[in-house]
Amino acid sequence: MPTSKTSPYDVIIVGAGVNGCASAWFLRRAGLKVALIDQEGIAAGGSGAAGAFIAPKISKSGPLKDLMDKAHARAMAFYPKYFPEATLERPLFHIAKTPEDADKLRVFRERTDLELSEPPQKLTKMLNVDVSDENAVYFDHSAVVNAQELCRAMSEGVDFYRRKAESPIHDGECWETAGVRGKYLLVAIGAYPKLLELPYIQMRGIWGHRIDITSDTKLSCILHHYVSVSPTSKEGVMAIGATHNVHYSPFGTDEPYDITAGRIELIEKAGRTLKLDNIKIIADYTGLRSGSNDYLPILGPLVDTDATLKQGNEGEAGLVYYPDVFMINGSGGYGFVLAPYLAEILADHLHDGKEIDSELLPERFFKRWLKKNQS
């Protein structure tokens, strides 16, 4: 796909997440010349504050689980091959936290294929809670990614800008924002204010908070339960988190997130399944993820709402879109396992032209926010 004369770039992405860092990194591997824009920084909101784990969706099945399985086999794929010095590959612990999660545990345990097996003894004798095969499973492969460290390797070679995009403007070829100009324009912004009018769209911001700490405490695998604790690739740190927080929202209140109190809850929690001695915290990251309201995520060209209302276009042959604009968002707690899948698509979609799930595009909110405001 040719470069337009005028324009220095062919995609710009506005959002330094870890879609927004994905995206970059396959678009620019297929060729294409990469813009990559945010106000604060790569990685500096919600990625920058997630977990990060690579692990697999604990579920009995649907769409969204269907989705997962995909996602993560290629997650668990790429990361160590492309970026192994961020990438900490250890088995994962899940136990389920109520009954109907051990329920839901029952059943993946006799439909994955996943490598399962026993936990060590050494393991469970750190425990607060007593684990059986009933309640836990124990993946012998999955793998944890320092956050920051892999959406800046995944930048690298793009050319970045740290300024606050809006009011995109397309002059008929190109889409300038914050002085970038570029043919394709990228929405990878979570659930911050959003750059177009796009009423269909309602994203849930999930606040998180992880902490890095340093213990006497040796853990030598992914722990899930009431909160993650894991190793991380830095030598004898390890991470609790991230919370998420559905009570704090940064929009509509000038009330700071209370730093202290979301300490004290990550530890309690992680407290009441393992036992941390001498805990010292190191590090704080905060920052909103986003999620769809169908939980599954978000990736295609955008409905231009106005456009379509004025046309009389209400079926779907006569949808009109924004030119040469995609969002790719609403992975929730999902971000770091979904990224590469979705990243990929997007680019295979951009540059060779394959189509993308119909259950993946954003149209299928207009269609029901259409619905909705019609009756």
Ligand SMILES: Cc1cc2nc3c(=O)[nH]c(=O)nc-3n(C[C@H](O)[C@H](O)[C@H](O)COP(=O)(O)OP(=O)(O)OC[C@H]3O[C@@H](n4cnc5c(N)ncnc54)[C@H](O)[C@@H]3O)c2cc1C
Second form
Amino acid sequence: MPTSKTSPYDVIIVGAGVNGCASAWFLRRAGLKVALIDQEGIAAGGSGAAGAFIAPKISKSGPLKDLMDKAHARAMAFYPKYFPEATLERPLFHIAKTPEDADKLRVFRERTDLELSEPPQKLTKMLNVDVSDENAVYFDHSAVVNAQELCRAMSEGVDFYRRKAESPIHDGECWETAGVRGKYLLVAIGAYPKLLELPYIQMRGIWGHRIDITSDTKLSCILHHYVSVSPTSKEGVMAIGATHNVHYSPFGTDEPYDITAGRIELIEKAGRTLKLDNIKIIADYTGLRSGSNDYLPILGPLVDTDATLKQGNEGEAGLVYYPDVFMINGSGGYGFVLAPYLAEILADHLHDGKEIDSELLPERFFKRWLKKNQS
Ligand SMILES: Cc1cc2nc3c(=O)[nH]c(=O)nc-3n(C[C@H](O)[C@H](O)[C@H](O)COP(=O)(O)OP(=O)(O)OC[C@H]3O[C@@H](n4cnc5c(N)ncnc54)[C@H](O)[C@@H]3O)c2cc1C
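Which structure goes with the form predicted in complex with the named molecule, now that we have seen the form predicted alone?
Now the full complex is given, and it begins with the chain already shown.
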């Protein structure tokens, strides 16, 4: 797909979170000329706040679990190979919080292909809780990535514009927004206010807070219990994260987020699992996860609501799509696990016309929205 004279870019990506940056990496690798636009900078949104653990989903079976298994395998092959400096591979020690969690662990243990092992005694002795095969799993195949470093590295070689994209316009051949012109428009804006009129897509923003600390306590694995505690790829720095706050959003309120309360919550929850000596908080990171209504990520072309409805016999005459507009979003609390898997599918679709699995397509929400609004 050559770049035309009037279109300096093949793809304009709006949003430089992990989804935008991973897409930029795969699209560039497929030979496309990519522009990346972000109003705040690279990994400034939810992605910058992430603990960025690369772990499988510990749950019973279902479409998200199946997708996460594939995405986890892809991420564990991708990050250490292409971005070893931003990736720290460490065992994961997951401890159940409730009997329901323990039941999920039991099913995970029975069905997983991952090789489970016993946690080292030195580690279990550090804990404030008793662990057994009934309430914990320990395995090697996991990692933590440095969110900012990784996103910066993935977007290297791509033209970056620090601007707010507004009201994109299509002139029959190309899209233009924020003074940047390109054939395809990829919307990768997480839980931020919408860029296009998409009444059928409602993202759920879940606010989170993570802290980086130093401590005299040294941990050799990624520990998931009430919160996650782990070493990071920065020498001597540990991360504690993250809170889940469904009530706070930076949009539509002037109320500042209470950073002290968030710190207290994180340290208290980490302390239920292990004693961290001489903690010093060295950085706070906050942002929104962006979840879809059915918890599955969103990947694919966007339906133009007005154009579809104007056709009459809604749905019967077929859906009308915005020309060459795609979305990647809805990764919830798993953006770093899902991004390489989703971005590769997108690049294969744009470059080679490979089909995107229907369960990921944004149009699933259009059909539901239409049904609800017709009845
Ligand atoms: C506290 C916390 C902990 C997490 N922990 C993990 C974890 O351990 N593992 C994991 O896999 N995932 C984790 N996640 C989830 C993961 O971070 C998200 O799924 C991921 O960040 C979503 O990335 P994104 O690119 O879709 O959105 P974002 O990272 O939110 O990026 C969207 C970008 O779009 C930009 N933007 C929006 N509108 C415009 C506009 N009009 N013009 C220009 N730019 C615009 C924003 O500035 C922003 O940079 C966590 C998230 C949080 C908040």
